[in-house]
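The chain below stands alone and is given in structure tokens; this is the form predicted alone.
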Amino acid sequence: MDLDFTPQQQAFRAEARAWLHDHIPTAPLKSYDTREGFEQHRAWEAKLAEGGYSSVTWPKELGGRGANLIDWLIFEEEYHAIDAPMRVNQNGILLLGPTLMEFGTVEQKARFLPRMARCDDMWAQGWSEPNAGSDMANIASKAVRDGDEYVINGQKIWSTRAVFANWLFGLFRSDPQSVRHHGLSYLLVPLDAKGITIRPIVALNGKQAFAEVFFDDVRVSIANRIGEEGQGWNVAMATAGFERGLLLRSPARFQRTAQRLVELYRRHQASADRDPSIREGVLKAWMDAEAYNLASYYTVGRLLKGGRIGAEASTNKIFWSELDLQMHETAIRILGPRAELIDDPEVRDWLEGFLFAQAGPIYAGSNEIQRNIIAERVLGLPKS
């Protein structure tokens, strides 16, 4: 692997460092999980589609920059290095589009993709029900074919976005004689479709992250299906592996919340070497971040050559989520008895962080499921 960045490279990375200084918002914009912050993200994710940095990756033509993952990477340094807000429509670019680009027709991805570069579309996930969360097979929700239509009966939980987004992604039960992950078909919902109920899902930070989502004979064109009917399962898994593999937590983010704690822990040496194990939990942060940057440029060169990720995003997943946990928790050490200070504007962003990680574990995918598939699919050992 060539750690060396080409002249190329480089110049895009002062082209992408120079943009976002000169058009990164002026102040902090509220939480996306709120009406008024969801807004001021929407149009944060404009203005980088304007630019050209929405999704670097995707075609022109597409709404994209033509960009490759190695210039993805380093947009991601530069983007998190100057600490610019939190993408909202992660659900869209960075999970259902790269779906679409492998598994959507023509129509399709001329159709939803220019939008949700854009933000005209916002996207919300419709995988987990109340049977069916880290077990995803046992999905039950059903969508049963009239003509040229499913009419969609069920309930999705756990919908991240939905409380404000537009459209949503999810699995369904085509086949209604089918069991696990047979009959399963991936299908387009918008989110203003007759016999829809949202209802918001209160977060432990007091704000609407989640929603119930309840369909009563919903009706949605075929042309609105990704992949074969029945076959929403391998479409499916590929969405998972984008969300646990390289694209929706990328290095830099982990690298840039490291270099925070190493900056937290200087301001509060005095009182974190007391205890010593503080002090090596930074490092270990710190250490790891650099790691999983190093192991995903490694990733990305193989994929270049035409390899693809498979089980190993299993491992991806366990790390990232892990390591986040492990350096909101050692920050929450670091404050002590401050930690419960939320008016201070020090503890707020540690505090919700803290509060965030406890689901990486979860979503995507619990980590006791990836280490299943893991010990079946990377080492071959037998199921249980």
Given for the second form:
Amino acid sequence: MDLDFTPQQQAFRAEARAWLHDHIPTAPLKSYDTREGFEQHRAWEAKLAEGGYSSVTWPKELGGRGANLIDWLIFEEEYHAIDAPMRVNQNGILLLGPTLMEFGTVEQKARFLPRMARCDDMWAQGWSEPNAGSDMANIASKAVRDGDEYVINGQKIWSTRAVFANWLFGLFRSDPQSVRHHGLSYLLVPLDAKGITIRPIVALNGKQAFAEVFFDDVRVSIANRIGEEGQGWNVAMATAGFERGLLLRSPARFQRTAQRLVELYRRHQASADRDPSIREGVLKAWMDAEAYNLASYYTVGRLLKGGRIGAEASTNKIFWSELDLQMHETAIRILGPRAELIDDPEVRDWLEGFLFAQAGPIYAGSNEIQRNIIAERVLGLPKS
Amino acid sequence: MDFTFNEEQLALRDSVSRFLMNEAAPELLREIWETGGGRAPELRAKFAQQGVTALSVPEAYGGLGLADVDWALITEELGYYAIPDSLADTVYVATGLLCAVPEAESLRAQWLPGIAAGTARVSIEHPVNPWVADAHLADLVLAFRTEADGILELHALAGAGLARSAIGSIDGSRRLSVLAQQPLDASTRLLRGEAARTIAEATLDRATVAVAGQLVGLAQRMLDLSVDYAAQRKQFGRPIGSFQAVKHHLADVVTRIEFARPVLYRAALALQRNERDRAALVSHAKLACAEAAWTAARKGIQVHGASGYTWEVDLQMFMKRAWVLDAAWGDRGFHKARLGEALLRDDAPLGPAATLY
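The block above covers the form predicted alone; next, return the form predicted in complex with its partner chain.
Okay, now the whole complex, with that chain kicking things off.
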């Protein structure tokens, strides 16, 4: 056990810090759930890609810098320490990217990954359907094979980023006779294809964070299928593992929030201490953010020695989503009656974060589903 | 940067685990709990044969000289098997204390070989513990005592000369003594003032890591017992472990354990390297591990149903150990206050890249 960064790791940290310091947008970007903000974020990510920091763990030839997971953690620390913008293309870079890396053909990787790294393409999720949310094997949208194309009909919902993105990845039923998780295929669909209708859904924060996507005889090439026909479930489960596991939520983000929470508490300590449980909440936030950081380095250590992240990824998802909620709840309680003032500069980010944190225990597989996964696959308890 | 254990560390942990699985089975624990003595001399002898008592004694005194990080893994096993012995106090905490005091050379020569051989027991009196564990059996008591003038002193007291009464604990294998009334004079004094305070803090941190390790080991044991029970106990014609409400209790315990262990290991390393944030990291480890253990106890008894409230199930022994260790070497109030102080300092290390450096 040795927690000292090597000279190479320290050099990488210094390089990333200097680059971010020189290139960070001078004014905060607008929300990426608005057209203007989306384009601002896209420009920022293109700049990030120019510097080689868009996806540091990817191979160089695909737009990354071939860094290992410790370097990734280091980069994330520097990224969040300087309050760089949230990543608008995380669907692509964090979910689809690793999936293509593992299951994509050479042609698919070359076709999609460099464009993704530069944000030439922006990706939306196409998992959930009105009757297939937590019960994702209940997918009904059909992709019927017609020569070397699939013809897609059906509906997706809660498609994050779909309002402004130009591509969607998701699961479709390619074998009409199949049930549950059999007979599904993992397809990449251009959102400007004929027959697609997108209807935005307004989220708690008043913005178009996700959408319904309707497919009416939409044709996509079989070259857009990842993995074998009918094997989409296995591919998607790998993606879900990335989502819940290490990569979706780097610990630095929560450490930065915990730091801001401590600073907020110190500024308002006199009023906050009238409720003694607030100090306890601040302490808990800091402890859990640190624990999440340590657990991430501990997991990375095992992965670098050849281990694989399995159903334990579900404990991560529960932990960070509940931590995020707890931190923001504590901030709202510190702010007291001011917390509703949406235009107050000290309040705004906390309030936005508080609203978004409400979704954490729901998205990427609800925490109830994660608890079932832990019980069945880690503890070996019988299925319900 | 490598936050993993090496093969030797894991192999040693596994061998201690196998040994305890055979020698400290729940049947033996129960016998010891129910026969009043609270201790099994033959178990202590087996520990010595296995070399466990010699692990942290320096090689010059016949031991293996293991460091704090190695010990963190061993303390998890001591907790997992709820060994009926305050072994860690003697062979880890007291050994560390004796090794850290330059003035204790003659004490080292006198006691360390016996500790390594498993024949000497040492207890520690410290201001954070109102009672001293196992003092009634101790051959040597190392006592931190605040004198009438308010200055901290460290005394080395021969066990034979102490008036000791053993007070029972809800943990049937634990005995406590009150030593504080006994007046001390300069003849037994090892250290005084700042030097005593520095050693007292290091001792507290080492003991706290040992307790935290035992707590997370206890949490894992209670989880395993509860999973076994949930898989075999049937209600409504099905194992209760197939019910989502039961699953979710146990999944919460897994999550608490997963996010306590790395904190424990980080604290052990801070101790080993005497890092600047040692105290905060150690307090964090104790709080995280205590929460894991108390969650495992509460969820464990719920999953066991009415059986969980009986003397007969093994769970009770592990629950009671977890309950008492929660307040040993600083209760949660103590550690939260200490952590809170560190966190709200002007120069507190906060934010990304501030805590691993």
